[in-house]
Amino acid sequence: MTDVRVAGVGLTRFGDHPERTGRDLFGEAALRAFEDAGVDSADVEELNYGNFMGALAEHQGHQAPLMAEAAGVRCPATRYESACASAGVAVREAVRTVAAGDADVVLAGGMERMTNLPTDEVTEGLAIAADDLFEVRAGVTFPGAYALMANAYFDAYGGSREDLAHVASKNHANAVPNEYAQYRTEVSVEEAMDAPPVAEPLHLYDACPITDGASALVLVSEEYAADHDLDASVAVTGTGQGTDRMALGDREHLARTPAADDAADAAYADAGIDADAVDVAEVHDCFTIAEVLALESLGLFETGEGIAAAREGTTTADGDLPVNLSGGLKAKGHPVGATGGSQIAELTRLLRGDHPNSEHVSDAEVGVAHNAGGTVASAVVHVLEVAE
């Protein structure tokens, strides 16, 4: 097995790109990743690409060859789909490929284009990540599903809408200096509390936005990095994946996410660390309650204690364990097929010291990324460490 280094990262600005195509967005992210890495695109041996709803948003299936062309690579290219965890799965398979010695250079990431569709069509498109037979046909949407999870959490462990408002306010504040973020404006706890309801107890600022964007990572073996004198100071030392029942009605608990539990356990074991070693985290906060559930599944807080983390200041930029310094899905945005790659790109920048929020984690050595699909029926966790 070989160490896997993040040689370069590339992102587009997340937000509204109605006139651009998906291949254009991914091409931009890939070019930035190659420039950041100092790696020639001709050296790429595989492309792992995440996308969820391109067949609906752009009427385009079979996207991997198109994205290889857009990235300027000529190699085996595969599209991965796992709802909002699509890029996370694509990156995981890239990490495993490099670690196994099957390739020295893999380009991984993802793209989603969504704002070209009206909101009702985006909602309908995203809903296919739920159980069509037992949820979608009954009228369940993801805001409604996460509202059920939030109410179940409050019933089991306590908490309030104000606790969730602190999560929203924290992540909006973190997004302000991030040049790639969709919403670079602060939102106070009071504003979040006063926002209109979407699905009680979730209100407008509890939900992530509809977003276009792309992410790309150049992953290389430790040997390739040394041979080419690359400044690849961040390594992916652990990866894990988990799965749960699709429909909420079939689960034992609505206020816990076992798929993420399993993914975290596997990633920590792979890295040879435990949760206490984590200095900074990027987690899948598609709704504010999802951040709370992620913190507990990652073992960063005990069950029932994650709800107070933002309100008590533990997970704020100046807290003991900063979470979502990128702004998270909540404020940076959530182009679903790109998010898993974006989280790792942001963590890499934070650990390298070239992120606008790196000053808050200047001594950080270990980061964890948590990417989830649907109501966490799928989850992928990666551990990143500053390489010695």
The other form holds:
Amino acid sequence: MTDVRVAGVGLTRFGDHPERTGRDLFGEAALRAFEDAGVDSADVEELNYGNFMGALAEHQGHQAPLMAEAAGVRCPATRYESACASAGVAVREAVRTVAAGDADVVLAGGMERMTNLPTDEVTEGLAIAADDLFEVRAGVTFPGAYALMANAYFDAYGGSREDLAHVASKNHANAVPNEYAQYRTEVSVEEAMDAPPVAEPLHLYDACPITDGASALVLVSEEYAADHDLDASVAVTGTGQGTDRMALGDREHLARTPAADDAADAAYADAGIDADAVDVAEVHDCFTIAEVLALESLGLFETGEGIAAAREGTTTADGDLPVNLSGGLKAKGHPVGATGGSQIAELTRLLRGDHPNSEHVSDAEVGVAHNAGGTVASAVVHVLEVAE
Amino acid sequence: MSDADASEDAAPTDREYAEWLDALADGGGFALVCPDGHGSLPPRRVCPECGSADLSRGALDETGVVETYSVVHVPSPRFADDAPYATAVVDFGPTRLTGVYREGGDAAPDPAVGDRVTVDVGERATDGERLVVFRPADGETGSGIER
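Next up, can you give the form predicted in complex with its partner chain of this protein, since the form predicted on its own came first?
The complete assembly is shown below, putting the previous chain first.
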């Protein structure tokens, strides 16, 4: 086993790219990652690429070879699909490949184009991450599924729409200085409360936007980094993945996410840390309630206590445990197949000290990234640490 | 294609679902139950909880209890003319069901956790496709409207 280092990260701006193809977006992210890493693309031994709905959005299947071309690499290339956790699982396999000594340099990340579809077709496209027979045909949409979880949470543990509005307001504030974010505008708690409903109790500002974008990471072995004199100060020290029943109604509890519990337990064990060590987190806030559920699965808050974290200021930029300093999916945007890679890119920048919000975590040593698919039937957690 | 019932018209992957809906519409809604009592919905070859292949049909409870719900305002195209509509997850004994909650007449759907409901098969307003529908059990909700 070897240490896995994040040698470089690359992102496109998240948002609307109506006249650009997915291959161009991923190519931009990959080239930026190579430049950031100082690694020759000819050294890449594998490409792990995440994408969810490219067949619907761009009428393009079999995207991995296309993305290898776009990145200028010639190596085994594979597309990973796990709904909104597609890039998370792609990165996880890259980490495992490097850790096992099977490759010294792997390019991992993902891309999604969504804004070229009308909103109702995106709604339909995202819904297929749920159980078609017993959820989608029963009217469950993606926001609707998280709304079911939100009401179940309120019933079990308390909390209110206003608590969720604090999550939205916090993450919008965090996105303001982030040059890659889709919405760099503040949203007040009152504005979030007054927004129109999407699927009650979730309203417009409880939901992530529809986004185009790509992410890329150059992951290398510790030995490669040393041999090539790379500035790769951040290591991926833990990875974990969990799976739950596909349909929300089949879960043990409607307001918890055991797949993320399992992923977190495995990632912490892999890293040899516990939740108390975490200084900063990027979590999968596709909806505001999802951030709450993530905080509890990661062990950062007790069950039933995550709902108050943003309102009480614990997870704000100046709080004890800043969460989603990137702006999160909520305000930075959520190109679903790119998100898992983007979270690790943002966390790497935060830990390196070159993120516009790094000042809020100047002493941070340990970060955790939480990426979820569907209603968290899939979950991936990574632990990143400052290695030197 | 024959002009026989939906279960024969349906694509093979959907046949067991169509047959399950037929049973639900006939008042014979069921779950698949393993010897340990885990309930699940077809098609199944093994219990998803414990892996047992010894599955038999177990009747759903006559009424179920709403565990959570949402009123959906932004629908997918297949529900365009149905919105706003309420979805709910309801405990029916051997298993939970997810469906659309409807009250009588033009009443806006207003379920609550803990409401007791019955289950039936209804149609989507948008295109007439069949779907699982919950209705308030007599006297158990504020609407008081019987169907």
